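Consider the single chain below, provided in structure tokens and representing the form predicted alone.
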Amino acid sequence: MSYSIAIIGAGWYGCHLASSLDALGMETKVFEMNARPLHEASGNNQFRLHLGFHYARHYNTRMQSRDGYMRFMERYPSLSGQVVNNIYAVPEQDSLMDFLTYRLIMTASGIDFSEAIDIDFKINNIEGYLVTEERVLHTESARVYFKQRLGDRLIFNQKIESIEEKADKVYVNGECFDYVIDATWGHFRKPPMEVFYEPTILLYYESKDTREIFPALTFVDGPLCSIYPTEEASLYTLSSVPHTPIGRFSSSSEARAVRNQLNQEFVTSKVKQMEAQIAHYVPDFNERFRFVAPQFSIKTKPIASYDDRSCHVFKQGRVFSVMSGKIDTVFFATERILSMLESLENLQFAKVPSMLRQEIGSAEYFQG
């Protein structure tokens, strides 16, 4: 099974596909509108590699992050770095769930965690914590990473204006190809799935003393916030359940176009809503940090009740779909993809007719 595959968008789903997809002898090229990979919502947010805490109300999400977890650091040793003590705290009245509730249902996930560690900063209003081995992503090496593994195999600069299926091949921008995957999340095309858009902003902050090593903190389950270490020290990011989100837009274009016209005044509010939001559990966060820089991004999330962010991947004709809330889902959407083209191969020995009665049939019964 050999194919010529043209991937859209040279963020972790695009990198990581072309790169395993030309590894089993496939001949890829990615097409990217930036001028680097990662430039959009991978390299745009957290940067935490998922363990499964985040994600206490969806079952599925929460299992491929913990399985997808493994996988990476296999895959990807050098990409992420140590979390020193990275704390999922449970408020008292805040959360959407209890902290027993909360920490049977990480037991029955078979998650590791403990609850033994020394706070030395002030946390109030805390019915319970765990402590978990997560990691963050080093977005700089990935991109070093992957610029070295596929080379000219990425296209940068590169908008792709049109794709037309004629017979069994797909024309991206005129180029023939067999297959075409969307890893743009629904900003070229919007995926098969009720989804909407979601500009957002995340803050960053320092710690005004760099000899200081701050715990990751993630506030569960429910309207909540979290600090966050980067791969560069003494850099966290804020982020808010209630005041990231920007809006709810139902097309792409609309989300950019209001993400690309915030002013600093906008910053401002959102900078106080949010320190306001931190400093109920962590009183001291302004003693603590100042303010640096906020960034911009865009979210794709399916329209649900519930908090699914896994894995989804779609076909239409010639064209898949990948659609997913975190980057250690990477494998699944990989081998989905490499069943759902082996399934197409063999369609051709469907109507193949059976010979077992003519075995049966010739079977010796009797011996000497």
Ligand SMILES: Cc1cc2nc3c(=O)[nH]c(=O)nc-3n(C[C@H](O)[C@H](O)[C@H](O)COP(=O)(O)OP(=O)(O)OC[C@H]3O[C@@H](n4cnc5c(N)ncnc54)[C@H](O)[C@@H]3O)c2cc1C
Second form
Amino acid sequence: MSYSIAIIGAGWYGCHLASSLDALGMETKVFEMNARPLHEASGNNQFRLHLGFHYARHYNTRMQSRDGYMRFMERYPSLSGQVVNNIYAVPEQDSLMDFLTYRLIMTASGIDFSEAIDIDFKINNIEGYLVTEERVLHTESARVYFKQRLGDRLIFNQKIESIEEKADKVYVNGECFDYVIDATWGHFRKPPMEVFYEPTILLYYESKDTREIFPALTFVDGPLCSIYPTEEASLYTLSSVPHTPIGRFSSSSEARAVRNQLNQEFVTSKVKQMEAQIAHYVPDFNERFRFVAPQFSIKTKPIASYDDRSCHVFKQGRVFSVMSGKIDTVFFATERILSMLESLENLQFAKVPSMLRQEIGSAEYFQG
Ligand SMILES: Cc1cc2nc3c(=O)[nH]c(=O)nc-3n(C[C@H](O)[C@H](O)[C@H](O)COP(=O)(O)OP(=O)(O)OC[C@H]3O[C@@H](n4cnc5c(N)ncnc54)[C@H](O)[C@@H]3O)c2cc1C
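Next block: the form predicted together with this ligand, after the form predicted alone:
Let's see the whole complex now, leading with the same chain.
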């Protein structure tokens, strides 16, 4: 069965959903309020194609990442790049978990790693480390890919203000569709789960020696920090669990207002805090790297005491909403939506009488 589906938001989720649903014969149209795809969180993050190493404390998130990573590599082979020496290190004092427990959780989760590299830079205060195959997302290639793939089904500079359900249809800014998918990460409508909005700051750094390839270095597990390469050679992001978040807000508009008024003084104080944190583990960080610019974004997070970044899909009337956690879970979102659509079709299917007795009666047990 084919449906017309409006998708609000051209982030990773909206674009992936549109191209997957199109391939199945649905008529999709993506409305994006900015002038290009992947303009908000999908273009302003740490660009890590997760495999599960970040989520030692959440089983579902780890499993979704492990499976999503493999599917991402199959479906979008040219939209991520290899990371040379991608290290997850467990600090001696500051981690919520000791190294052997961390290692055991990853082994039991079936997530591959090795321990076979020599670290050839100064690193302090760690208990142990694993080397992973996590990759870096290529955002600009993804923008070009989705623009080509979706063509004029991607409508830019169109902010959705209203959706209204009438009879068996739904009207999006007055235009009629069978269904709507809210893929705005909770910015159009708050998802039907408890969430908060967190403005964030990451810092871009470039290596002073552009011939040198510094590894990706992530300290786990808990209020720690990481340095991760980008798609651009010699350019890295520095992120910090305690210093990246800039407050916690119950509405998207409050979080946006805070993000949009941050000033130079604020950035300078964050640079100081984040450099002090990374220097505890990488003492010559400032000799190796030069600060380039801040990156601002907004995270929508579930209110939960545990570390849930798994993807959830909800359906209310003719409106689906997607609450993502990371980019690798785009496949999970598509499957949930398809399965919900199929179950709606099954509800409409009239039950037919059983033919079993008739079939049994006519069966021939003995032949010859
Ligand atoms: C600091 C930070 C670091 C992160 N690091 C990683 C990482 O390393 N790896 C990873 O996998 N994930 C990471 N994430 C999470 C990841 O960025 C998100 O899960 C993902 O980008 C969400 O994609 P999305 O398509 O749901 O939302 P978005 O990318 O936010 O897209 C939503 C789109 O909806 C549009 N929109 C909103 N309202 C309307 C409206 N009314 N009308 C029309 N359009 C509208 C917006 O303009 C936007 O383009 C990080 C996030 C942050 C903030």
